[in-house]
Amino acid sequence: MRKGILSLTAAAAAMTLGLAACGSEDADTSASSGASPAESSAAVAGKVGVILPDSKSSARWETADRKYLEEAFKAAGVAYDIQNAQGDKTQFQTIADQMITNGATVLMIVNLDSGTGKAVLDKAKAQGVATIDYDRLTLNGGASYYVSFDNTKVGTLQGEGLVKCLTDKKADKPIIAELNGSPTDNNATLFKNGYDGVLKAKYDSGDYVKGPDQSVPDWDNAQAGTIFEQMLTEQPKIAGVLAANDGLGNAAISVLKKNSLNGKVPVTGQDATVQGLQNILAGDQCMTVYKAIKKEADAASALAIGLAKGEKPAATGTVKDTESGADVPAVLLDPQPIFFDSVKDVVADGFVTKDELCTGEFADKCTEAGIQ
């Protein structure tokens, strides 16, 4: 099996250095902090600081996102402060003008919506503060570089999946239900195109019916099984859903486990999060997408860490801010659909382990799918 499912320009991995500094821990502010045993070497170098948005959305921010970052910039020697906003657009402010004034000369942050990251990013360029939007675009934000996946691909896959779902259970003029992410994140809107891209086709020939179609305020699993619940309460006859990623298809799954629906409509996800892929082993879910946080994460701490350092790194294309019209230097990865035969690939690039993926029920399913 190959470790690495996805390529990394090397323009970005080749920034990274190897030499160790330590961290410590906040639990009050979920912050992370970082220096080299030389402090003085770490602040000639420059201070990265980094606001994640939120626990609840998705799980990957704390356990896959920090963890990468932190990696990186301890390797690299440099200074770095890592804190959680969780979904406070107030605390997501006071976080940045708190790293501004701590000597931050690069920040990264994962917007909560474009209007407050584009207060952040402001401020942080009248402060002579480099620039990153990570994984989400700041619309009219004006970073200096945006590295994240193709998005409407994302999108584009997760549609495509759900036609190969329906298709294998050979479902006659489905009717789906579309489940979409928040509509404050530019990447939901993204997502969505690409979905709708593929299912218009469908809806348009008369293949499948257009049914419930609606966004899930900040990406809320507990709004999104209420919204599904009146989804399915006012068309019984769902037959698909597509859900923006891994938690707004659980909240589905779980309404439909009461209804005993579970496994007979396909339901779609993102992120390839242990439950996500749990619910595909089980039949559950149809397919998700997998996209290498690692890969994304040491390609944005490649930035980072050349502009800590005073240079002016690479990168591999543009993204057009559809709202300024400006072209965003930007580095994009590749995502990759999983079902149930590739379940085992995500095991084998590393970013689960089979010991947290195959527990008690999932076992035999693991043997199944193929996880060694």
Given for the second form:
Amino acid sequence: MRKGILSLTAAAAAMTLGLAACGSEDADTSASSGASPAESSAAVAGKVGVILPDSKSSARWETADRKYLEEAFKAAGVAYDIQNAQGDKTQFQTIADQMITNGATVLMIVNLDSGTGKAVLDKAKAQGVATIDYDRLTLNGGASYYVSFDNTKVGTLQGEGLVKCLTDKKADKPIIAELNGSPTDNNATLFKNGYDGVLKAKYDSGDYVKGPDQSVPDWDNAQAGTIFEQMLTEQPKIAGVLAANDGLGNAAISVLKKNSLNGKVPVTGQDATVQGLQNILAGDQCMTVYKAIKKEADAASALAIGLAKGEKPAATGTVKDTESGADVPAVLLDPQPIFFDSVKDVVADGFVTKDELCTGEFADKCTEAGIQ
Ligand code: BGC
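Write the structure block of the form predicted in complex with beta-D-glucopyranose (BGC) for the protein whose form predicted alone appears above.
Next comes the full complex, and the chain you just saw is listed first.
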């Protein structure tokens, strides 16, 4: 804390010197030499607080996002605090308050819903804390930056992936079930826009039949199992499942297994989790979408580190906040579809290791899939 005040004072002094120096060559020299120590101490003056949403809706938050963000902050020598709200909205706000009290100058959040996310962003802004929406856009939240993937494209890849797997299986007028993400996650809306864009054309042409279509509150995997069980009871002829992520996909696969339908009914996913990739190797899951989380964490931490140093970092584009109409400075990365033959790409990229993937029964499948 004291260090922060000191370096701010030093920066202010350097600025005053810089202003006073105008027009005089001598003073100019002293101003620039005065500026460099201030600059270097400003490099570590700020502190970044990161709030992750939970550890159950996807394995990614704790196994990938936390790891890559930590690595980036450590490498930059920037103080940071990464916490997980474990799906609890009250806890999310408490963590944010504590981070601000403890001197965070930058707050990066993955909201649990836009309402509570906005409350946190508003409070941060009121205290002069810079804000970044990480992965999920907080609608009407007014964060300074947004870093994510092209989430509509994620959905399009899921829709196209399901079509490919059904075509491979020569499915005839398959009944499709849709297991959507949390209704309070803007990403889930974008994923759905993406895959519905692909599937609607198939429903309209009569190639596919629209079956049950439901959202899973909070991406809760256990609830997804219950929901899919009901879907299958009511419509036993479901022949394809658009599941919005690997966790929901695995829930559907567990139910399909109980009915000896696994491997017969293609299921999609997202996140390239170890479980999702193993389900693909086993033939129970048709595809997943790999999002290189390291790139997302690197882009977000680069912005956060810039902000912590008092800079105004540049985004690469903007994203429209559909609620406020604002154009939010954004960095959006490209997702990649993964099928049996491309599981090896995820390993080659270092996102999962052969050791964690190719255990026990999966060893032979890994060899078959060309995983080195
Ligand atoms: C993320 C997905 C994740 C899901 C559940 C979404 O906002 O983009 O990667 O699977 O939340 O945590």
